[in-house]
Each structure stands twice: as structure tokens, then as C-alpha cells.
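Let's start with one chain on its own, the form predicted on its own, as C-alpha cells.
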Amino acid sequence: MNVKAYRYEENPLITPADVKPYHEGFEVIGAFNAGVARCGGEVLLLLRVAERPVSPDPGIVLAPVYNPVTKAVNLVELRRDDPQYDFSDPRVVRDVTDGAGFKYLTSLSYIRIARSQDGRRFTVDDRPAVYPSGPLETFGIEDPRVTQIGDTYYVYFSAVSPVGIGESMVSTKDFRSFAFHGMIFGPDNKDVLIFPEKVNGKYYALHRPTVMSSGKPEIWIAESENLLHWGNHKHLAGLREGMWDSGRIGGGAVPFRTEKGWLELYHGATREHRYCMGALLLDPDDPSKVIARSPRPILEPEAEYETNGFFGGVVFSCGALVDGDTVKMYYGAADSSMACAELSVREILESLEYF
């Protein structure tokens, strides 16, 4: 069966035009991929805000790099006609001479909070909530997720620097002051999701190593005694040839309990970089076991704001709120804006292919 998705009439809820740049001489090109929390009667979106320096010369790309010593953002000038660099991907600059990943990012990302009473109309804070602060974050921090355990909210995000992409974590009780806990998954790793409660005395987290030797960008699971040190890593779910998740997969929203097990809303992309959302159902007592999986997406880029944007053809969720049978899945649209769609837990469970 198909899962019906009700997209909010207010979509997109937040666009780059709604966010004032924090850096002088920069423009906001993305307010997207937000972690989600409820706190103090409000719905909070922890936005990934991406800001790009405005170049006065169209022949020059300015790459922003945070300096943890001076706490300033330095701009590296790169000429578009320099044969050393590849500018074909608007998100990154690649050095064609070394063959290794990207050399620079074209924007700097940080976390900024948007607040709402009804989950539909948001106001964006004037200043960042979490900003790059150390040598492992010089290219920015991206794609936050939020897990609430008791009265503490754990916020974790991709920390990007020239030495790789890892996952770092902070915690807060009020989203005004934050305690820093350092990097919990080393490079290259991202798409971490921490379960909201212990299972048989252990914390669990999903993660997505980026492998360079063998293997593919797929979902793994790990366990911990203290949320900081993770081990007993296991491969959880892989790519599926010829399907909507044949190119790469990774965790999306924080898993939540249902009557049949842990439901994880994950993202999958084709080799052509079309991103959709689907679901995994994990064993309630052993989340390292997959019970069922979506044969078809539960949400795919169809609306104009999902198909057109900074990087079109993308729906990418980092958080959801569950009210009874209703999942309010907040998601980044086209690497530009935030939107929300409501789905039925029952319909998602009935749409899965059980093993």
C-alpha cells in the first residue's frame, strides 16, 4: 500500500529569505535539515543555516574557513578558470590533482533555532545556538539531530574540517546554554541517531561510515554505556540495486517505539542523487535486527519546493514528532528550506515489506 503524506499548506515553513545572515557580507543559501524538539511548550527546529560569502567578482569563488584561534572566518579566493579546481558541484570545491574528496566548501553551516507554538509558523532566533568552535569544525557543522533523554537534550551534528567529517555532540536542558562533549564518532562518519531510551541496559545509535576501501555508504548500529564511547559496531542495512535507495542510505529522524518495534525514518538516494524518505522497522528488544523495510518511499520529492532549490530533488528529514498515530516529519527540501508532512504510523507499518 501507499502511504499518504499530508504536506502543510504553509510549506515551505522556513526559507533562506526568512533568515538574516549572521556574517557581514554573506548571504543565507540554506535553512534546512533541522533537528526537532519540544521544549517549554514550543516546537523547536534546530536549523542547519548555510551562509555563503558574496563574491564581488563572478570569476572568483570565496571559500569560508573558520579560524579557531582568532574565532574569525577567513575567505580563500579561488579563480573559476584555475584548472586545478572543479566547481561543478555548487556545494564544494574539488582539487582535481589529488583525487581525494573536496578541498573546500562554498558555504559555512551552523545551528540556529526556529521556534513555534503550533509547529507551522516559526520565528528564527537572531544568533546561532551552536557555532563552530574548534579545529575539527573549521568547515562548519551540519545536519543536527536531537534526542531527549529525561530532562536533557542531546544535540549531535556533522563536524567538517580538512581532516574529515565526524559526529560531535553537545547537550542542553533549555537550548540556551550548551555543554560540549567532543567528537563521538570519528571520520568519516555522519547521520548519527541516538535512540531515546536504553534497550536492555544499553544505549544504541545508528551511524553511516563513509568507506573508501570496500563497502558502501550504508547504515550501521553501535551501542554504548554512557552516550560518549561507542562500540560493538554492526552493519544494519544496505543499498538495494535498482531501487529508490540504490545510491546511498543514512539515518533520518530519531527512532521511536511502536507496537511492532522501533521505527526509523531513513533517507535513501539513487545514484542520480534523488533523495527520498523510507522506513526501517527494528526489533524492539534488539535494534540490530531489521524486521521490515519500505519497498517504496513514504515521501519523495514532488512539490515544487522539493524539486527545485540549491540542490533539487531532495527530501531529507533529521527529526519528527509523534502524536498518537500521527508522525509530523520535518524535512529539508532541495537543500534550501524546511517543510513538514504528516503521515500515519499505521500506514507506514502496513506499507513495509516484512522479512
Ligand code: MAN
Given for the second form:
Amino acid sequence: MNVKAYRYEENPLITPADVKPYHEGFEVIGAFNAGVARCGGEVLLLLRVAERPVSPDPGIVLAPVYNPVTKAVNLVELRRDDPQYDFSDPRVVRDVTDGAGFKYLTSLSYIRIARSQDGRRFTVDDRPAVYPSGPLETFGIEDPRVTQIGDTYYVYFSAVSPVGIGESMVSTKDFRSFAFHGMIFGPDNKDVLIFPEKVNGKYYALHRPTVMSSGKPEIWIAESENLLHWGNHKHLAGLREGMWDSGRIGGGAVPFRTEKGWLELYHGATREHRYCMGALLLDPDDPSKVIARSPRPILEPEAEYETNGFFGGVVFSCGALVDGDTVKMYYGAADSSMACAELSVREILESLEYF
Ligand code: MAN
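Can you give me the structure for the form predicted together with the named molecule, which would complement the form predicted on its own we have just seen?
So here's everything in the complex, that chain up top.
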């Protein structure tokens, strides 16, 4: 069975043109991969805003780096014809003499809030809500997710710097002031998703280590007593050769309870970097057990704003709102803008392959 996705007529809901640059001399190239929260009657999107310095010379690439001491963003000048660097991926600059990984990012990301009454028409705040602050965030903070537990919202995101990418966390009650809790998953790790309630007395989180010596970029699960210290790590779900999630996978939206178990909307990409969304169903009493999984994507890049953009062929959700049988899945499209699609929980559950 196929899952029908109803894309909002207003899509894309937020584009870079809707966001005024925060840094002088920069342009906004992305307002995407937003975490989602309901707060005080409003729908909030915690946007990942990516800003890029405008280079006066097409032969020069400017790489932004936040300096936690001076609190300024410095620009590193790189010549496009310098054989030491590889500029073929628009997101990063690689040093060809330095093996794997990247040397710089071409943009600096931070978190800015967009607010809405109806979940479709948003107004973007003038200023960042969470901005890089320390030495582990000098290349920016990315892809926030929000888990509400009681009256506290936990916001966690990738913290990117030359020493690695880990996951850091802040918390807030009002989205105005934030308490900083430091890095909760060390490098290299991304795509953390904290469950919204304890299961059998423990907090759970999905995470995605990017392993080097052995293994692949796959989904793991861990437990905690206090949301800060995570242990009892287990491998949860792997890549599937020849399928839509054969290259890399990672958690997407915050898991939510259904009558059959925890439903996790996750992203999967091919080795060619085509990103789709699918679902994992986890045991209601032991989320480290996978009950079922999507044989086919529930959303794939098809609309023009999903196939074309800063990095085309990407749908990437960091949060959804559940309303009865309807899941409103907000997602970043083409690493450029935000969109939303409504799907039926029942249809998703019926579309899964049960083990
Ligand atoms: C990948 C992409 C980028 C991101 C970097 C660093 O290259 O997800 O969008 O900026 O990793 O996290």
C-alpha cells in the first residue's frame, strides 16, 4: 500500500527570501531542517538558517568561522583555483591533501524561530534564538529537534567545529531564554531524537554515529536517567542494500506513540545523496526493538522545490505535529526551504513491512 502525502498549497512555507540576513554582508541561502513545537497556541518552527558571506570576487570563496572569544564571525579567503581545495560539494570545502572530511563549511548556520497561528503562514523572528557560543560550534549549529517534556522544551542540534560534529542541547520554557547543557553525544554524531516520555522508567534517544573504522552511518538507541548522560547503546537499524535507504540513515521527527508502538519518521539517502523519508515502528515497551519498517519511502523529493535548490533531491524532516490520525510532517526541501505534508498515521502503519 502507498501512503498519500498531502503537500500544503502554500509550500514552500518559508524560503531564504523570507529571512533577513543577521550578518552584514551575508546572504541567507537556507531556512530549512526545522524542529517543531507547539507553544502558547502557536506553531513554532526552529529554523536552521544558513548564511553565506557574499564574495566580491567569483574567484574567491569566503568560509565563515565563528570566533568564541571575540564573538565575531571571521572570513577565511580561499582561492577557487587553489589545487589544495575541492569545492565540488556546494556545502563544504575539502582539503585534498588531508584525506576524508571537510576543512570548512561554505555557510554558517544558527537557529531562528518562525511563528504561526495556523501552521501554514509563518512570520520569521528578526534575531537568532540560539546562536553558536563556544569552541565546539565555530562552524555553526544545525538541524535542531525539539522534545517537550512537561513544561520544558529540550532543543538539541548538531554542533559543528574543526574537532568534529556532536550533538549539544539547550532547554527553555518560553523560547526566549535558554539554558545550555553542553554536548550530550560526542563526535561524530548527528540526528539525535529524544523520546517525549520515559519508557519503563528510562529516557530513550536515537542517535547516529558516523563511524570510521567499522560500520556505516546507521541508527542507534541509548538510555538515560537524566537526559544528559546516555548509556546502554544499542544498534537499532541499518542500511538496506539496493533500497531507498542504502547510503545513510538517521532519525528525523521526534518519535510518537501509536496504538502499535513508537513511530519514528526517519530519513534515508542513497549513496547519490537522494534523501527520502520513511518510518520505523518500535516496540511500545522496549523501543530498542524494531517491529516494522517502510519498504518504500513515505515522502520522496518530487515537487519542484524538493528536487531543485541549494542541494536538490532532499526531503529532510526534523519534526512533526500529530493530530488524531493526521501527522503534519514539516521538512526541509533541497537544503533551501521549509515545507509541510500531511500523512495518515493509519496509512503509514499499514504500509510498513512487519518482521
Ligand atoms: C553535511 C551536510 C551539511 C552540513 C555538514 C556539517 O555536509 O549535512 O548541510 O552543514 O554536513 O554538518
